[in-house]
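A single chain comes next, written as structure tokens; it is the form predicted alone.
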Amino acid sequence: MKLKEVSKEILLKLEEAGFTLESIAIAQAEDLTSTLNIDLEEAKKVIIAAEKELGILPISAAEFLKLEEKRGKITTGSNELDSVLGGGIWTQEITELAGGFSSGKTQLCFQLCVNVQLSYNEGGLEGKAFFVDTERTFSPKRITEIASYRNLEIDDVLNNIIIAPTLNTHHLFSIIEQLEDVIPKERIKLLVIDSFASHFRSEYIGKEKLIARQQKIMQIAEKLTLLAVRYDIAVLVTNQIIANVEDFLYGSSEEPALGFAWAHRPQQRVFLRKSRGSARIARLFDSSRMPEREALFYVTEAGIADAATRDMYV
């Protein structure tokens, strides 16, 4: 555990006792200090301290603009989403993908992967990609595909790029809960999970599991969301969907799985569908920041791109 201007013998009581940096966060001052033998001021500083880490201190709107206009942005590779997304895929947020079989969700999750490493100028972080892969659907000769198109070094795209095949749930948190030590020591930008949806849904199936299962799922979309904001790093996960009797956008009769509990975690949701050839649809349905609109991109095989510049690839 690290707090700025917080001694290292009240961090040794702080971890002794069990505290992590959530439970500062919320403590009452009066409770510190008898438990760490401080007193009272030096407690409020130390739940200052989390709440800093945490990035939960209250601030007004204005300073909340300038924090957000500094916020890290990864391109897509295709102008048109980037410009539905409001720039790009952002730091400090989860940005969900749902969609269908070939839908473009993974081919995304790649390209980003290889995009996060570019040089600011270039639509990247100059970080790494970490790929939770819950379904065996990583493949290395994709990444080689897109990083050969532009040029790039191959064996250090490969080498930038963190693979965590992942067993059922509790292996999932598992891993998530280790990226506290790994993302600031291998300079992760980005965390993919490839495919968010599938392990609950093949271990929590029937009604009497569904609490269990929601309950699961908001647990780990806390995790995200602290990890995201903790670290500036972006968080992209992608969903599958589920047939709905009734209309859920736009006169599809398909949703994203995983219910309302999850629905309301992603700061922004995007809805893909496969369209005639190479060319899919994007639709940006759910977001508090940019408006519901749609945007054509297509998938090469040099990866994501538009109509201005799919022909390139061919």
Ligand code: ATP
Second form
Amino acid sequence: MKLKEVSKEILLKLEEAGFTLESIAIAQAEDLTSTLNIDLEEAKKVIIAAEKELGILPISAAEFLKLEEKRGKITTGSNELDSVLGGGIWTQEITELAGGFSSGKTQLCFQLCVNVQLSYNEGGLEGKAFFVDTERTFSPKRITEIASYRNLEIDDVLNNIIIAPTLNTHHLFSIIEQLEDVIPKERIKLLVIDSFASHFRSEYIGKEKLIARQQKIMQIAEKLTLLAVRYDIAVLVTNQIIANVEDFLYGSSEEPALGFAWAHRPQQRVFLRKSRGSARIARLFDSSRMPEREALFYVTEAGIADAATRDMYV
Ligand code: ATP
Ligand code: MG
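For comparison with the form predicted alone, produce the structure of the form predicted together with the named molecule.
Every component of the complex follows; first up is the chain already shown.
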């Protein structure tokens, strides 16, 4: 545990008493005084330090801008898509990729699992990826293919991706709980959940289960946001699409699954669709900072590419 302006001695006492950053941030100053044998003023300072560390303290917009500039971005492999996303997939937030089958969701996830490992100069974060696989689609062979086209050390690339296959929502939740330990220990910088909707859609069927489903989705989404902010990691979640009669996406008859419980959680929502051949179109349709725009990219043997780079690989 790290806390700015808190002495080593107090930190040690906090750890011995089983405190986490979260539990300090929500503790009463009075409780800390007795547990740690410190005075009230000191206890308040410790709580504020924990709130700062978690990024939950009110700050000015100017300070916020400074923090935002420091946030990491992982390149998708397509300059066009990066530019629509504001430089790639950002840390400290959830990015959603929604789309039909073969629209490129999983391929983008694979590419980002490789790209997160690149140096900062190359568009990476020099970190590892954690891939939650709900549909058993993770393919080490495909990762090898992508990495070999970029002349990367295949063994390193594979070792830097941790895969967690999940069997149901309960299992998914337990994996996410374990991430509190795994993320800092392994220097995880990208958390992928491919696909978020699949367990929910198969387990919570019928109107009578809707409330329970929405609650579970919100619980997990909240946890994902917390992990993203606390550990400065990018969270990438894929979502399926369902038929919609109300033309949600300007005339499209499809919308992302999971409804309103989920819809407001991701900071960036991207809709993917197939175009001709290996071409795919990504539309950023819901973002708090970027305009709604489309990008054309390609899924090639070498991974995600632009029109300009794809011919190098085919
Ligand atoms: P689903 O909802 O079914 O999971 P998805 O959006 O995850 O769909 P992807 O797996 O990302 O779909 O995309 C599959 C497409 O990617 C294939 O149809 C193919 O066009 C392309 N693709 C997959 N592997 C390769 C490869 N090795 N070389 C070139 N293109 C590939
Ligand atoms: Mg997929």
